[in-house]
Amino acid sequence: MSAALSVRGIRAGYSGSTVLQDVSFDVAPGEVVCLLGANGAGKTTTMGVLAGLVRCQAGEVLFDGADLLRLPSHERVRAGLVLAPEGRKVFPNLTVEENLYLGSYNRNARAGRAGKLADVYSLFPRLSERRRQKAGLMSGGEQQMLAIGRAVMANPRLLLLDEPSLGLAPMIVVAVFDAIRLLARSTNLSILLVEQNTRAALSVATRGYVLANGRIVHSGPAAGLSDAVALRDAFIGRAVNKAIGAEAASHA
C-alpha cells in the first residue's frame, strides 16, 4: 500500500540549532502511526514541519505523492493534513461552537460543516453540552476534546495529534483516546500521534517509531514496541538501563 505521508531525510531546527537529522517515516491510509520520545526528543518539532510552522532545512516530505514542503501552512490545511497542536490552543474568549466553526474555514469544509459538527458533538458529547459555553472557562479535559474537535473540522484525510493526554487527569485520558480509537475504526483517517504516553498511544496505533537526540532509533508493529530496549533507552537513558542490568546479574 502506498504511503499516504512519507517523510525521507528531514532537518529541522531553531536559530541555527539543529533539533531534526534525517529523519524518515510513514503513514499509510487509514493507518495510526505514533511516534514516541522523551521531551526535547524532536516529536514537537516533526509536528511543526508537517503543519508548515517549522522550516525544513533538508529532506523530502510527500503528501498523496505531492511535495508537501511547497505549500504554505494554509494550503496544507485544505489538502487535508490538519494538526491539533500540544496545549491545545483554543480560543478562549469564544464559545464551543465558535471555536468548531473556526477549524471549517477553509473551504474544502465548508460545504460539509453541519455533517462535521453532527459528527464532533458525537465523538465528544461533553462539547454539544457546552457549545455556547467559554472555551477558556472548560477544564482542560474538555479544552483538548476541543482542540481535537476542531481539528475533526477541518475535514482532515490524515491527523496530526500532538499530545493530546498532556495535563490531563487519567479518566480523561481515557475517553480522549477512546475517541482516538473511534476515529481511527469509523473513517479512512491517517493518524500521525506524537505521546509520551506510550501505553495510551501503542494502545491505538498499528505501528510507531522512537524518537531520541532527534533521530528514529527503532520501529515497528506497536504490540512490540512496548518491550523494546530502544524505548526505554529514549525515557530513560542507557546508561540507567545498563545499571538496573549489572544490579539484576549481581543478585542472579
The other form holds:
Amino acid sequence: MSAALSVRGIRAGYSGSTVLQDVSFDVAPGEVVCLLGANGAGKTTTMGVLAGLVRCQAGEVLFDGADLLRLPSHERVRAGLVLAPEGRKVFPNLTVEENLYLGSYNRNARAGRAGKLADVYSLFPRLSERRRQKAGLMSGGEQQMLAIGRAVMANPRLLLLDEPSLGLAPMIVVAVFDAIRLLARSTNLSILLVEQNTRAALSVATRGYVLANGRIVHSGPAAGLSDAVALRDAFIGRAVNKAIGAEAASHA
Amino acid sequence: MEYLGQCAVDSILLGGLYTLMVIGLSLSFGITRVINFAHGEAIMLGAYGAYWAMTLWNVDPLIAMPVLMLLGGIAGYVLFRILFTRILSAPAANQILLTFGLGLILQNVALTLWSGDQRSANPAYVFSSFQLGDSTVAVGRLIGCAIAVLLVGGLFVWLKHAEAGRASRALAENGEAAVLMGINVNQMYAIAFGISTALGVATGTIMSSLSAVTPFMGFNMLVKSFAIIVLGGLGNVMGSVAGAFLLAFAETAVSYYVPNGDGWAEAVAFAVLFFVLILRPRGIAGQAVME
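May I ask for the structure of the form predicted in complex with its partner chain now, the form predicted on its own having been displayed?
After this comes the whole thing, all chains and molecules, with the earlier chain placed first.
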C-alpha cells in the first residue's frame, strides 16, 4: 500500500541557522509530487527532516496519519519511508549486490528480497551486469541507479528522491527519469522528488511545490508550475544581480 | 643461521595469536571510530577468567572460552550502551580519556581480586610437544594458534555474509547512509564493540597458559597491538594480519639470535612503534586515514 504524507508548518535547520521557516505540503497515496527550488532553498533539509537526519524544531509530520517525527530514523525505513539521498551515498567498497542487499536490511523487506532484487535488475539491467563490482568504481549515473535501486529494495511506500539528476550527463538523466516514471506507475508507491532540474522533475510529477528561502512560495499541478518557476527564477536572479551590483558600487 | 626452522614455527604460532589480539581492536575502531585503550584489559580479564575456571572449578581454559567470550561480549555491549554512546561525537581526547580510565579501573579491580602475583592456567597438554623435522612444536601454542585462526576466520565470514556483518561494514563506510538503510546505528556499534571485547577475552584465554597473567599484562598487549596496527596501517585488515606475523617474527628472531634476547623481545614492539612513526607514519602497508 502506498502512503500519504502530510507536512504541517515545519521549522528546521542546523546549529545556529534556520533553513526551513515554515514548510507545509502533502503527498497523497500513489501520487508523484516534486519539490522545486534554487540551491539553498531548503529542499535537502526538508528531505533530511523526513528521513530523521535533521532535527525538526517545530511543526508536525504525519505519515499515514501517524506522527512521523517521534520515530527514530531507522524505524522510519521499516515503516516504509525511504530516502535515496543527495549525492547517492552508495557504499563504495561494497559490491553492487551488497549495496542492494543492504537496502533490504529492514525486517519488513527481508522476506521479499529475492523478488525485489529481480525487479531492480530488470529496472536497471546495468546493475545486473555489474553486480560483483565495487560500487565506488562505477560512473555517477550507475551509482545513481544503484542509490534508487537500493531504496526500492527497502520496500518503500513513500520513496524520497533527492536530486537524482545531480551531476549527471543529460542522456543519463533521461535514463534515470525513465526508470522513475516506471516506478511511479506502480500502484503501491508514492514518490516525493526534489530537483533543481525543473523540466525533468515536472515530466514525471503530477503536482509540485516551489520552495524559496525556507518557505513554500508556489504550488499547483505540474503543467501550470513550470511557468511559475520560470518567473520565480527570473525574479530571484534579478534581485541577486541587483544586490551584487549595489555591493560592488559601495566598494568602489 | 641455526634454529631457523624453529624460529619460523614459533613465529607462525605467535603470529596467529597476535592476529586475533589485534583484529578485535581493529574491528571496534573500524566501525565505531573510537580507539579502545581498554582492549588490553579485555585480554587481561579473559586470562584471569581462564585462571579462575582452571583453579576454582578445574575447567579447561579452552572449554571455558565460549562462556567467557559470551560474558565478555555482553559486558562490552552493555558498557558501550552505557558509556561509549555518550562520547561518540566527543573530541578524540575525551574518547581516549574514557577508554584509558576504564582500563585503569579494570586493572585495579584485577589487582584487588587476584593481587599482583603472576598467575597462569596450565592444563596438562600445554607442556607437551612434538617434533616437526628439526623443530619442536609446543602443543599449547599450536592449539592456541588454531583457535585464533578459527575465530579470525569466523569473524571474516560473519563480516562477509551475515546480515549484521554486512551492515557493520556499511556502517564503517558511511554512517549516515547506514541510517538510511534502516540500520540502528547505536545498536550496531554496541554489537561490534561486544564482538571486539569477546575476541579480546578469547585472546586472553589462550594467553593464560602461554604467558604470565598479571593485572598489568593488558598494557603490553595494547602496545603490541598498536605496533601491529602501525606496521599494517590503520583500517587495513590484511595489513593487520601481515603486521601481526611481522611483529611475531621480529620478537621471535630477537629472542633466538640476540644474546639475552628473551628480555629484549618484549621491547621490539616499542622499537617498531618508535621507528615506524618516525620514518613512515602512515604504516608500512597502510594509506593515510582521514579523521
